[in-house]
Every structure is written in structure tokens, then in C-alpha cells.
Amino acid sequence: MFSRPTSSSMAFPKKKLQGLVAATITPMTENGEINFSVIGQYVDYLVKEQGVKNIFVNGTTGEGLSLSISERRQVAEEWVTKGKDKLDQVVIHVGALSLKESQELAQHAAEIGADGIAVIAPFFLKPWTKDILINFLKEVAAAAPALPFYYYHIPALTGVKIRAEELLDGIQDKIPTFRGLKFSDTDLLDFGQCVDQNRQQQFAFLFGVDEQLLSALVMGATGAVGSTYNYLGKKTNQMLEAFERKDLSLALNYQFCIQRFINFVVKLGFGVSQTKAIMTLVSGIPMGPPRLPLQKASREFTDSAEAKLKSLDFLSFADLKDGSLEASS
């Protein structure tokens, strides 16, 4: 068992996560296996040509759950290794239906200087209450007591409908180094009464559906983690600052340009297997097909994502101005 988290040992030094947090792609070779030598140009071009400078690591998007314990120690740490003096926060995923397992990986991001950890509800054998999924939680969040905590919310994947709102009612009474919540859901009532009822908290709030993060701000949200930041995070940051500017009609238009390409792309069948093919166009750097049990994206979809992309300005990354949006198709 790890030892409880004690105050001297929860001294945070770095600021609340906030901002755009970009879900990584793991990529890999073409016989599966991962390929650990582009993930250095991976963290230049999301800090250079996407503006974004905070990760997600081995989450859904990463295939976290398809690697095995020792492969996600390995790209925890070449993350770490290379977005040193580059990224403001790494924040390795540390879930697995394993508590041992789970433990394992919580104190090996703590020991290669991870700045914060999250974990989802085990989702084989579930918890059926807020107090139970509470104490897996605590048990892990106890291997690494000076890492900050997250709570990575995805009751549409995990089959746990326990609501955020309720777990996050006295949390930090159980688990002390608990600081935020990675909310993918759609449920804005739960996720707003999340941010409502714990306003004195200082908590991150961070929105993990892409195409409605404009509502989540309204509601307070004071960042969000997706897939679509890895080649969007441009265009995603244009509409932040224009929320930030009280600019409301301007940060609607880039939402909906953002919404035009990701209803599109949806209808044609959208998962982990087309972002790593849209990634790898957008980007030009190879990220590779997925892990059976996904399917390697198809070429029609690859050539049609990309006519859509060019058709919003997206490939040529062209300042969107307030009128242009009007001619987006």
C-alpha cells in the first residue's frame, strides 16, 4: 500500500493547467510497433505551428489502454524527456483496470517528473457508487503524492455513469492532491453544475468534446483536452482569445468553422484511426495505423478529409477574419 499524501508533500509548484492540452497520438510503425523517433519533432510542431504547449499522454487518443504497462512507461517518458524546456505541463493518464497497475504508473510519472496525473473509473469491473470509485481513485493518487490529480470523466467509453458533480462533491477531503477533471461528456448541466458548485476550489475544468468547447467556456470551463488540438490548436486558440476579449460573435464563427469540419469528418466515421491519418497529413509527420482492434483509416477518408480541410483554410493555416467564415463551405 502507498502511503497517504501529506501538505509538505503536495507543494504544486506550477500553475493551475489551463488552456488548450493537446490528447497525444502515439505513433507507431507500420508492423505496430511505436515509433519513439518523431515524438521530438511531435512536441516542436504542437509548440510552434498549433500554439500548444500542454499534454495529454496515453489517453484514449494515445491508445493508452492498448499498450502494455512496460510501452506506457516508454512514451511517458520520451514525452517528459522531450518537451523538457519546451511544454508547461505533461499530464500522463495513468488508468487501468488494474489498481497495482494503475499505482505503478502514477508513482513512475511522479519519478520521471510528470507535472500531473489522471486516471478513469475501471470500466470491466465497475463502481457503482461515487464512494467506491473514490477509493480506487485515492489509492492511486496516493503512489505519487506530490503530483497534481485529475479525474478523466468519459462515461460514454467507461459504461460509469456516476455523475462528475457528484464525485466531485468533497473530494479533496479524500484525495488531497486532486486539482482538476477531464470532462468528456456532452452533458453541459452536469459539467456546469461542476463548475457552479465548486467555484472557491480553484479547480481545472477542463472540456474534452471539441466541437462544444465554446459552450463549456460560457459555463466556465478553464481549459480543454482533445484530439483535434494536435492539428486545430491554431485555429482552437484564435477562439479563445477572441472569448477572452469578450469578442462573442467572432469566437461563434471559429466554433462553427470548427464544427463544419468535425460534423463532416463524423458522418464518414471519426475515431482514434482518422485522427492519426488527419494528424499525419496536417503535420507530415508519419503517426502510423492504430492497434487491432482499430482499422487503419481508408484512403477515401483521407483524401476526403483533406478536401475539407483545404476548403475551411485549415491546411494553409490563413487568419480567419470576421467575414471570411461566412464563405467557409
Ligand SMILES: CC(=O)N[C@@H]([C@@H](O)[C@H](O)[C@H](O)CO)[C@@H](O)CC(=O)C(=O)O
Contents of the next structure:
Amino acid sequence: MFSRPTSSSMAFPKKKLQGLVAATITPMTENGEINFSVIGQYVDYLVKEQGVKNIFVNGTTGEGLSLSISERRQVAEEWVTKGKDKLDQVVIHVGALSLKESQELAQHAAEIGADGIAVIAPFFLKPWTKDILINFLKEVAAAAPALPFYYYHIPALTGVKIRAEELLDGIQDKIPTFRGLKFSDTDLLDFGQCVDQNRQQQFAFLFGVDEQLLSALVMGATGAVGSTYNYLGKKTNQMLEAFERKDLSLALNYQFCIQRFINFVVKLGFGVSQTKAIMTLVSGIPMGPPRLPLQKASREFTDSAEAKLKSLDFLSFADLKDGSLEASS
Ligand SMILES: CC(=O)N[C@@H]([C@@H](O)[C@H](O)[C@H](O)CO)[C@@H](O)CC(=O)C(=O)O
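Provide the structure of the form predicted in complex with the named molecule, given the form predicted on its own shown above.
Now the complete complex, all chains and molecules, led by this one.
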């Protein structure tokens, strides 16, 4: 299944991770098994229909922490294999409660030729200080010494509230492979200070709250990782282009439009299950149900989301593929 040279013999990718990064969904069958058969089609959809060429695998959206270690390895391999010569970068989230498991996944990511690894803070027995968290991350990063390392900051889910700004202070002395931050939090003071205090570094600052991306771009975000880029990648890329051209008014129009959709679904109850249902609807690729403890999105949710997407002109009726509703009944 491995189709790329091993990373131990490769230098870091020359290009900094930037632009949109889709936090991939892990497609599943109705029986709850991973549906590897649609991943090739999923890659093509992201690249051709959404203009998204970077992915973040086995993260929150990918239900990475709900998969077994063996499943995580297989999912990572499938994305790397199917993304070869099509995707720019494949970053694998290898965070786990067990340091050993995290190291095993990091090493595996290097072996299969992934472009980077990311790690969340362990969230059951938690690190309570910056130094302890750094020690954990350092041990994981050391298992893949040739891969760029990203810290995945998502305090609302991990419960680890150590500020990213504090963590980044001197981080490369401890973790030489550190290349950036995936910041999934709404604290723009913390995010802005991460950028401001590390201007001399070439770090990637990847923002993870899709509905607030424009504000983060103003603060210096160099890219974004998120669930909505699976199906709103094209729209968000238009916002990025407007921002690049310094057409802030147009960029704001795009952001507001995206916010209208996210605001609508958040009020209905929005999470990974709903992301699976929306992606099935928009792409026509069956994403299947989520794994317990998550519950499948209701038919009512999907119908409302579909109506909203149409009213915002995010898809024409022709964009809806046959059978696209099957996973949301
Ligand atoms: C809590 C959560 O799932 N946040 C999403 C966002 O993309 C989020 O779905 C979006 O901003 C809508 O609220 C991402 O930050 C998660 C992510 O990047 C991942 O799946 O690893």
C-alpha cells in the first residue's frame, strides 16, 4: 500500500503549509466500518470541485480519537496513497492519550510518506503546565524526526487551557521539527500574539474556526484547517483571493455569507455527524454515519441544511447528486 519514499530519507517539504486544509471526514459504512472505497473519489472531489489540495487526517472531523490505532494507520495510508500526485500536503493527526500510541502513529506517518504530523494535548490525564505539555509533544515529535510537527490547539475539546502563545515561546529549542500551530479556538488575542511574537520564524499559523477566518487572516493566519472546507472550500477560496487582493469589502461579503450558513446549522446543533450529512449531500459521496458516541444527523437537519445551502446559492439543484440523501435519513 505504501507508494511514496519513506520520509526518513526526505527533507522537509520546501513549501510552507498554507491556504485551505480540509479536515477530512472518515467515511463509514452503515455497519460502522471504515469505507475506504470512497477515499479516492473524495480526493478528486476536494481537488477538482473545491480547489482544496491540503488535508488534515484523523483529526476531530475525522473522528480520529474514536478509531482504533490499526484503523488510524489504515486511514492515513489510504489518504497518502490516493492523494499521491494530486494533493500538496497530507498532515496526519497522531495525538492519543497514550504516548506510546502517539509515537507509533507518528513513526507510521513518516514511513508512509505523510507531509507532517499534528498532536493535540492528552485530555484525560492532562498536562497542567506548559513544560509538561512540551515534554509530551517533544517525545511524539522525536518519533518522526524528519516530519514537520504541528501543535493542534483545541482547548474546548481537550480541556487543556494552556495558552498557545505561552506554548510557542521557545518551542523550537525543545522541538526542532516544530513548524506551526493549528489554532481551533476563538481567542484572537492568543492567536494574534502567537503571530506577533514569532514574526522571525517561518511558522504556519493555521486557523481552525471557519466562521471567523477573515478576522484571523487580518491577524496573520497563513492558512486554515476546518471541516467546512470539505464542501465550502470553493467559497472560502474566493474569500482568500479577495483578501489577497486587499478587497476587504468583498472578502467580508464572503465571510458573512459563510457565517449565515454556519450560524444556521449551529442553531440546529452542529458537529461531526452533521458535517458528514452535509458533505454527503453536497458531494454525493456517502460519508455514512458517525461512530458512537456520536449520533447520526436527523433527516430534518439535512433537509433544513439543504434548503439553506440552496437559498445562499452555495449549490444549485444540479449540484446535488443522486442518492445524496441516503446517509441522512
Ligand atoms: C470543533 C471543530 O470541530 N472545529 C472544526 C471547525 O472547522 C468547525 O467545524 C467550524 O469552524 C464550524 O464551527 C475544526 O477546527 C476541526 C478540525 O480542524 C479537525 O477536524 O481537526
